[in-house]
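Just one chain is shown here, as structure tokens, and it is the form predicted on its own.
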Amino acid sequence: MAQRFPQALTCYVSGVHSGPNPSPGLGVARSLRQAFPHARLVAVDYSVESSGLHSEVFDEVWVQRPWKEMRLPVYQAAIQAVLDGGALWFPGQDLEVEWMAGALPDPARAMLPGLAALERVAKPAIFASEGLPVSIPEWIGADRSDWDLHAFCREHGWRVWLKGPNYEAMKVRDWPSFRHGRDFLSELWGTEQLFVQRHVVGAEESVAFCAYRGELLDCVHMTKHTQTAEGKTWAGAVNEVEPGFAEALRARIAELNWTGGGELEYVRALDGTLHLIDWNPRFPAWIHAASFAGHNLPALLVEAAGMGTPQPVPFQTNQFTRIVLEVPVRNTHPLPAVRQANDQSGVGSKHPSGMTELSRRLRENRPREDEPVRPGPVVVPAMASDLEEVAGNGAATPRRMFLPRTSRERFAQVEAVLDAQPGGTVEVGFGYSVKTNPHPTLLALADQAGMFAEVISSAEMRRALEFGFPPERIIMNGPASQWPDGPGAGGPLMAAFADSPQAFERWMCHGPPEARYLGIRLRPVTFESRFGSGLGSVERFAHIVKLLKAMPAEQEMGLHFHFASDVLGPARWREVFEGVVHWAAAIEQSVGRGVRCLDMGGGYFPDDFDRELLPRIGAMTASASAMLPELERFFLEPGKAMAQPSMALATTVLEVRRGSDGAVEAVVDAAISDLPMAPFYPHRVYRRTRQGEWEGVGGGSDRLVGRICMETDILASDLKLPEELKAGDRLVIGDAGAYDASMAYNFGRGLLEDACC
């Protein structure tokens, strides 16, 4: 009969902070003690504020200095020295482990995988996930252009993560928390090894298991049924994993010769489908109830490494949740002094085992790059002639400058669309908004691609007149479309549609603008927005129709939907645009009435109007006729898709600021008032090099920054400017053509609105 307790067993259990969000030391200290009672448990962390220290499950502990001060040789040959005197280490940070697994010339006693799997189980790829009945979600690496990540996070519509290698991921819901995030992160954990990977929808999950030598041991299933604010699980059920994952399982394990416990965790998507997004190399903080279950995860590893038979573990529960308790301080290891009301270091908050400290130790001790420099724009050819021809003049800056070629190529996209029009009893037209910019140049140029002049006031009513419209081609919405007075139209406009149902009513007691098609502006259901009439409630629905039933009978009946694309993200557009049409189908059907015109807008991303909503505007309109057999007109407004590219801002260094850690920040005479958009979008940025080419600057953490005396009045932080840049050199600001033209104000120039003067 096996001896149950052949000879005095140690086990160093490391990362035991048990808070918000837990570190898993002391469910395994805790499986331990319950296997093997007479067990010397001695628990490892790096901070007196890593509360699971104060439990009594631990017969010792073992505070080291903070990761930042510590002699990681000395550390490293402690670890040894204990490992040699026959004791085991179950260590509980992915870094550490990490750090372990390279610095430990012996690690057989410790419950850790080698570097080769941990190489292979990295995020965000998690190669060795290869086999098992699981697809990575779609993830973009940080360090690619930021018109490159700004791309991917509008075609997953905003629900995207940024994650770190190893720890943190942010959600990022647009541009602005995006570059938050980055600095964020990449200052934290010392890395600019960042992705962004899309959300998945559905049931988080994981998988436990435990293995020694190739072998695997033993593995759980869980299921997350609540968790914290921070995503942590806070109750669950463990269950047994399925056959087929099991195996699959089992063969990666030995492929990666794999000891020590491990995690593997995953997004159960509603079509039933399996997302990984993380393999960790240690047990998971839940890991004692498994042992709840029937499966001491832990115990079978000490087990494996032939100290000793664990005791029965009898099945509780396959459920279980957690509780907060209060438990006494060693005298030993007395809480640290009361934190200060100003003290924002934040230590000890999220990790009071140090492991941003960690990962800033071991990204020093590795072969250092210069800077990393994200790849910039590519200089098409007709931006190429337009730079020559209009940037490189000489001209006084900051300037607003027109791209002729660059502006040709957009509206001849849309005329060949009209031009390919089929036929059929449905027209399609384009509506160029005048709001993104009423230059004239611009306006000229939609006339003569056939499109129409969307205005949202009539002083643009007016001005699209002026530059050749007539009130046939306009189109007008807004919610205060008929300010200010003045003369009208001189005829029927195209379609007018209100912004509200306070609005049509005032339009049917006073009179309505003289249009073709009459209509309302509908505001879906399933996101927030000041404009339009909301559909939310049987009340609302029924009032709309009221309105709408109450037209003159010979009037035609018109619908328009508008929210910006690239805030929602063209998948997402699409599905809205869908759900409208729906609306549009059941508001005909109760008014008694056609829906003769349907308008919908827009704010597309240039690229995305290119790549996504050309492409489908045959499928669009067949979708809308099909559901509304009276339709005749079909409008899409792209926004400031047509616009944006159409203008860039020339601006001349006047200083360049070099900081001794290598940063540098070049003032330049452009202001946030020249570039109003600057922080809500990329926007490219070229200069001419030497040797007299254009070419794209890189990104990286250099700032361009404005002239005036506005702490917000930064054009771009995510630059790696030139090294010989100097005071004296222009840079060229693109995508400057839509709302930074419209947008920009007068600010530090001395000057004031016409109105005042």
Given for the second form:
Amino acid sequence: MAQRFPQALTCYVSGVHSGPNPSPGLGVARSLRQAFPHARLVAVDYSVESSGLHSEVFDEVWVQRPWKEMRLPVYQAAIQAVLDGGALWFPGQDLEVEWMAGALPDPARAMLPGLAALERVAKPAIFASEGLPVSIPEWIGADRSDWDLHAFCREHGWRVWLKGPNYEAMKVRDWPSFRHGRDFLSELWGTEQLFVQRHVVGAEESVAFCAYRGELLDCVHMTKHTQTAEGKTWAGAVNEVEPGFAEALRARIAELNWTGGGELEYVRALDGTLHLIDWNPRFPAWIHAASFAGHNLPALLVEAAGMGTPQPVPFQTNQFTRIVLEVPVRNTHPLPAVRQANDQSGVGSKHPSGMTELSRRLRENRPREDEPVRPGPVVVPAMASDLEEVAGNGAATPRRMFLPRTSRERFAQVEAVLDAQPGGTVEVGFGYSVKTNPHPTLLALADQAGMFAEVISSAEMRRALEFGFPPERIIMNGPASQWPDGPGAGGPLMAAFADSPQAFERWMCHGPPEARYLGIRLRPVTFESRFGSGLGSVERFAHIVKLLKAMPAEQEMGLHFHFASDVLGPARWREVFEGVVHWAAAIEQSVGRGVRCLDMGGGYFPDDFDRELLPRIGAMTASASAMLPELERFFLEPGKAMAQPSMALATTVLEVRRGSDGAVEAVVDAAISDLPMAPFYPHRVYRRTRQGEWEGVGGGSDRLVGRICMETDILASDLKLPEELKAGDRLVIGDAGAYDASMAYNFGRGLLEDACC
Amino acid sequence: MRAAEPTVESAPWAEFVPSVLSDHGTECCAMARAWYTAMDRSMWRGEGGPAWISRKFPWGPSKWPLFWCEAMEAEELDCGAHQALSMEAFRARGIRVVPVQLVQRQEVHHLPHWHGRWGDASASPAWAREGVAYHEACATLQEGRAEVWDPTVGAWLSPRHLEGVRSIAAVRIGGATASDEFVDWRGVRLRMGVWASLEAGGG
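If the one shown is the form predicted on its own, what is the structure of the form predicted in complex with its partner chain?
Now the full complex is given, and it begins with the chain already shown.
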């Protein structure tokens, strides 16, 4: 190869892959080439599949063994020799920076920050951001209890990210996806050090900078205009950094004594606030776009290191986009052979940087700790008393147990709110959802607390009547509310809501249920639901208005909206509630008749009901009555919030399987058929210690598997089972009183449903 | 290929007034407005502009005068309708908002496509000329500062977009009546109700 580097500048640039998720090396090299046309540029990477190795911008390539198999001391010595020979090193991978900062005895010519600085910029806390005009989005370590993690996800409306310690983030939408992500990322990165962070809605921006021995040399701001499906930059605009931000960054860089490139990634929320997601210890992959805009940051590092004066950078444009180009493969580094199609190893789908492998290597060198145990649930006094009374008596298992004190406490809360009448002139009522658990004791508690019975069928209505609810304390809704045929209520119900325009139309033709308030269920407009009447077009809205207008003049009108709060999280549910109130006002105005009754629900997680809904009922009622001046009744249906904690499932350990790797699997006599909601939210598990105390079982990676021959019969996969657990021991699975009870089914007991013929 | 640099004076839209939806004063339009208000409230997340409007009603020809009941049943709406609806949405949020009229540079060869599409819909293509187009948006005003929301794109505009396709050649904030009030749009001082040509370096 012709020598085009008569002068002494040699730059090793690592991390040169160029794909949809590119490393920065190629951009760094292009900027160096622009500023130092005669420099010798050497591409470094850890896989022959790194595509940037074949770029003509490089004079040489230096492909290393993959991190997984590399002898780190050998590589460390080789890098040191390169640096001692006068070359500069521009690292392009986060973990490579971390390793080099710790491994190199004299990293002076390596453009990277020191270990102390790296600790200060580590996620998720990013302590170094103090003083910058950014905040860190709320986060929680994944080492917290499942109960806390589930609460965090609900609090943020299931708009959260599960993140690895370095990079890799997975969007979490529900508890099953959280559990899957936790298992996947722990396995991938070889660590339990994950965290969950709330998603911030806004524009993604970043600030790239370069600094030498604590002096900020330059910085630029970039706004992403388009992104790949992975959220990586594809096109953007580079501009000056806001002066206040730049000055604060200068101070932080000085404190950190930073050397090298860096990037702060943040989200600009709709209200203009900045939320820092990441502080990368290397240049971003788009860094050459900054050179187009007149800011050649890699070249400034060369100059600061005393290795030459860069050629002036002409300003071309401040906007950039990426394109896909085919380039000739270097003869010296041909492509690997085509893999056989049924080879599942999928090397080609992995990022060639091998960062996950380096992560494992780095963690191997640290002191090993036992598998961390996430805290178990606290046994509150009512639960301790209940467990002592109902679970300690040696009765046969599996057995669902009613927890009397826990249940009474829940219903007493509702009673207290009703006594306080927080709605002022609007009468507040609570509906007990019979479908969550029609157990006689729970129905009796609901009745005693002054609740209404919310029923979704005639069968449930008759059950409520049988257990003492008069017709005027029954609210009917659901897609088949009048199924099956049979005796009626014997008097007017409190309210009845049709699930669809067709159902309401049928009511108008053939006679509606006799009810004080009659109305229709509204379907949400911002997310999918199979229930209710759609409002997504003015035609549908007009149709609903027409139907409601057709009600007899003396009939009082009500509206109904239900969507599970634990799916949306209580904050988003309240947003939806506000929207529904506006829809009710629009309907009231268009129908020309007041909305007298509003029935809202449901599916509240018990903790959210206690902490988020109950204290806000007064404000919610006031908000509704301000928009709906004729409102006289406001019903809230807490759904499973009442029943879920009221029962537990006692089970006996049949067998304990301990693997050589320490994994524990306990087979119990309960099954997924006894606990059908097991995958969908955390269930607290309790056991009695040898000292006779009840304690919560902590979190880990041990499994509790059921008795039946179904692959899905896994009751828990994230427990830390006690060392002394043995066959015959008894465990109690809490939070099993709602759909776990009402949706439980017979399986593997030699039973068949009676109705089968 | 691009036509000569447009000037406001040379275009017919210098005299255009911002679009306003008409109301039949009967139940049809009352119901359409009620639906729109509730829909916008459901879509609002407390901050930002009403980006849902152009997703629900993608950009396309509208025939004017356009009534509320027609607009809410339309499959497409033009930028004037988007502007009028966005104004309504911002007002409902208690935000002071005024119409914005823009002249934007466009590709010369797009003109026959637009004329054909608008002609097929029996809508007026007067907004489009060779290399330029008239466009409507709206501006939120707070303490003398304006932010311009382009409801058709669902984005906040910058007065520094002065070159290339969709760049801003001229702007009038606040409608067709000249006012003594000035506003600052990201460093560009503009008199309300008066057309201003934007030039590189002017901001």
